[in-house]
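Presented as structure tokens, the chain that follows is alone, the form predicted alone.
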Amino acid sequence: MDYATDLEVLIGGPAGSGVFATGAVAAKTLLQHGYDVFTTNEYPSTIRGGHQWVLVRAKLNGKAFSHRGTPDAILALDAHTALEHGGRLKDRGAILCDESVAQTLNMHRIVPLPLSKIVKEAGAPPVAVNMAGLGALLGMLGCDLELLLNAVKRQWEKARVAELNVKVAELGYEEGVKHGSMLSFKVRRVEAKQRLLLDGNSAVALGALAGGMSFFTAYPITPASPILHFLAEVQEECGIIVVQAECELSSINMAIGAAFAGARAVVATSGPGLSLMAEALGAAAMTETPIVIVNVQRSGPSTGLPTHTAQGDLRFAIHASHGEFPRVVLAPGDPVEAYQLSCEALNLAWKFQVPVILLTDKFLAESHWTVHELPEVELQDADFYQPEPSVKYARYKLTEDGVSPLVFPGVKGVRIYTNTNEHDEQGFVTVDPAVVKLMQEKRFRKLKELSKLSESRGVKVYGEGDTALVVWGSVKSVAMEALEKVEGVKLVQVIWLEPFPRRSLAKEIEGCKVLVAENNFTSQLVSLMRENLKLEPHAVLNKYDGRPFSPQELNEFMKANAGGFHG
């Protein structure tokens, strides 16, 4: 028997018809199954209707980082998956649909099957003909009805539909064992040890946690709304308060009144949100409030894209707000990363009193990816000020690294005065050109230390060879997956892209002929390295059709750029 080492499974339909559930469920089953699974989806921005598809790759010896793009199987609950999406499908692969869809369809490869009427069979409403389908694809791929079960079980623990949706997918299974000859591969269930199926916005919002996150507020914008929906669900749990602002000046202001009040503040939004959020962004600085602010980049510009992904955000993240004043921005590639910075986030923040901003992307956020375990991160606490008899509290003391004495309002014996316009060392207003001079100097020179971190930790390697990829953020993923056809090439990583680390990535790659890839029209990962290093890629691949990079696209990237190409 074939058993299936790297299946990819797509799942169609129009909004409404469960797409999303039902990736969850073959995922879920997969996952149990022993494979590493990763699950990417497509969906438009409309309140009603469109084409949706979730992409669900299992991988059984070795790590799914990213999707392929080319399914071995599709369940089509409309013509239009099929239509659409049956020019990718492998050779050896089919197209599930029911008997309706497979009459309007001239293709090859169909499989027309009773889902409809085993709808009707189990009593169920004519839209859990997506249960009816998968169980039909997994009956047919030869998985473990249990396993398929328990996991329909789990999907729908707290609704009363769960039973009928049970019902139906193991009539559907039932139905495609006896179809299990027009598949000539199978799924192979081995023993494995339990693990996460983990999303970008819930690894962030559980690195958050970590961090000692106690207050976080956001206003609903595409794609960052999990996040705020996630901690919604687990805040009585976790003893954090939750609010959903109404508007986003609301909610970072919010923020800034709680980091203010002594509470480790986050905000989530998407580009547009942080556009509106720039002025008081500028407050948090000018005050020296520590905050964090998620930001799931998106396609635009103003509304854009809203459900499609880009790398569109990284000068304005560098740049927002008018005037100068140091700032942390840093970019994870993948879930476990989400969650290690956005706990050292926190810990930044906190430490060196300033804003810092975590850039993701829809691409990121809204995958998933099989973790095995998450890191051990570390709460950094900030070093709050002890009040002392006869000792005047100067909420901006001049000091070496430029870090000012912490306290918070309400503490005995101290008086706090903070003011957004330019102060002196109480924090009275000043104008007098020297102060000014000052107090610009002491904030800056947090940057001395930030620099430091940032050489040590922003930027990561992975393989070897005498031509570098240099990535940043989610791109990460799919270059992991690219590299495995790949000889002669090593991946660069660009962790921290404020402050810049210009040593350590000339470190990493002199001697290299340099390639860079990114989701953006105007490069701007490559303007930060001709800024910093005075450097010219020997080549770059700009995507910016709201869409992720494939492997396929970055392996011939390479292959016309590098040596040592394979596969």
Contents of the next structure:
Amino acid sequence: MDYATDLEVLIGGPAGSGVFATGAVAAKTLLQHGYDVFTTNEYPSTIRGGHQWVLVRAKLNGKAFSHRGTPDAILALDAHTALEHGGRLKDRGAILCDESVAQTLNMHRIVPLPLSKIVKEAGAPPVAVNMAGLGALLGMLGCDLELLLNAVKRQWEKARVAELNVKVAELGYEEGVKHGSMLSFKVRRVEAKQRLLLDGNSAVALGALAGGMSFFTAYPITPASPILHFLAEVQEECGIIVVQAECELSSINMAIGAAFAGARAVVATSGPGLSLMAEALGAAAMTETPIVIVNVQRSGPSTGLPTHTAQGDLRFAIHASHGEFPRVVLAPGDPVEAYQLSCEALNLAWKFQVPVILLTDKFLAESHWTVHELPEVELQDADFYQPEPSVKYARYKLTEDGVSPLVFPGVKGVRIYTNTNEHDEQGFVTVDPAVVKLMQEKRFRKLKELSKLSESRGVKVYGEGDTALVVWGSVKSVAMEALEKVEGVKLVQVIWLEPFPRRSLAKEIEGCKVLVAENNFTSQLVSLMRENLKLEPHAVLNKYDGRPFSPQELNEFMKANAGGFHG
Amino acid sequence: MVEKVFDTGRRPQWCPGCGNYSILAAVKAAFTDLALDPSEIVAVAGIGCHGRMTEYLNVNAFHAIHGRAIPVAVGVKTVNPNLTVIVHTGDGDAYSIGLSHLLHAARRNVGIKVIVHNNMVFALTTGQAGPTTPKGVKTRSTPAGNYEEPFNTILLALASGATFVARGFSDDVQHLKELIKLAIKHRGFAFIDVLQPCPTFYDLRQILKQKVYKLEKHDVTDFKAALELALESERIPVGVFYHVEKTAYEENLGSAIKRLSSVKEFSKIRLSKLLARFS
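For comparison with the form predicted alone, please write out the form predicted in complex with its partner chain.
The complete assembly is shown below, putting the previous chain first.
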């Protein structure tokens, strides 16, 4: 008998069959066994019907950076799942399904199980077949029953529902044990410190809380809504205001109003929402009101693939809104970075009084990674104006670094005039060419310090080699996985996209053969490299089918284009 | 006597005879009567001729983009309910490009006070028809006469759940001042549609003077009676149509607001409590 050190299981079924809950319980159970767990999913934009799946990868020695895409076991809640994914099943794997489903399938490695019977016997509703199936799967894998049942119990809030699911899972587990010989590899329990299974969306929300966010607003949109759900759930506990706005035009303007009144405000959306916010983004910049916009990218253009991933909004985030103004665009590559950068986004927005856009994507937002410990982040308070007698407050005072004194309504004797029109130091409308010029220059002076920060924090490097694979955003995670099978390639991740860390990126890739991989059609990072570094990469790999790269794809790309490959 | 304290000292610049002069005077007089502290007031204005209000009103001000004054004001009021938050918005701002925000703020009963400078025409853009321009009126965008029906703005506000609905006439500053005072003292969302002649692009002054009459002996808590009055077309009632008390939106967030100051001390203990669900 082997112990599974790198296990991948796929759970699939029609939307509404509890696929995600099943995946969550599987992931938590394996996490509690001491494995490093990664999960990702795919689902259609429907509530009932349509195929969806969760993939759970668990590694014993080392980090699960991403999916492998070759499941060791499949829990098929319908025939479609077996047919769709069976072809990628590993040789020694198994496809578990209900007897009734098995009858319709003519495939190898099928394990027919009396899942519906178990559910009936337990007096549970038919949907509970998912827990019977998961119980069976984890039973076959030799998991610890107690850890499984504990995870099941924690999944459901209502005691009665939890109880039924525990019963079903236990019966399923017993059935699975009987078929244990079908799988020659077993899950092993090892001692491990308490760890977290964190998705990108939650990490962004947590980072914002750590960064002092006190006002959050959003209009529901996939795949950003989980941020709203989480923050709405904890709003009382955290003492923050959460507002569901009537549209994205409203949400960003509410955030601007909230920030003007003194709250660290964050708004989350996806591409279509950011499109709607474009005008107000400029308003935040012109009024120098600090706001953070989280854009969870999905496939476009237009409605596109609402539930699928992409990196198509990079240039849009950098240029959105008319006119010219400084802004910051940051892109985390995993939940730890999402947590750090979400906090940092607030610090930067308030220190420099500029809009900051945090670019994530569906793959990062809704996949889960094992996090050992969240890094220390620090809320940095901005400098606030202290009223001086007989000195008139000037919201847009011309300063050396371009940052003007900030204060909120309610201070005796202080009048704050904030204006989306071009304005003078006091905030009054102006068309005076000399003042207009001074104000534009004042705003852009902030770039000096921001560019320094970008150069010092904007690029991360992993490994060594004379070939550099340059990526941004969630491609980092897949690339980390791919990198494990490569020598001579270093991974270069661009975290600050605006202002662009021109010098530090140039330094990192100097003398290297440069490869770039992006989840878009037009190679938007490459275009920034051309513009800022006057550099043409040796090869570019684009993916624009709504799916993240697979580690294999990146491996092949590196193999075809780099020296020193031993994969 | 209006105190200078609400005056920025800038000389107002609107067309001679513009209703905005009177609205500005009424607002300043209302602030004075209520003895408000200018630093406790926030005026949010949109884009249009009314937008210059923030140049002249010596209170905290946010001159927003077109149509979005209301959501900015909602953000302000939600975060700091102690502030008196006045929205100056035009008929283009509130009824055309930003209509949905008006209806939703009314529905939520956010304690902002919305004063619509309704001159029934797009004036700052030099005279196009708008959503309150009556049928048949010739403007630069309707040279053959407007063939669209105008909104009944009082009905809109009532249908949206506004708890204070009033109409004023800019020529009657005293009356308008009293309406503004009532609106400011009102617990939740207040809406005042102010009929305002535009002497340059759509001068209705003489017609309005003939048609307008003050509401008297009307039960302001009677919703059906308010609806009836809103449907009047021969004469134009001004005054309070509807006024009832309901919990204001920001009151629901009371506990969160109290803790706003402590958010910055988001401690490790609180974080670890939040993290339990992820293990």
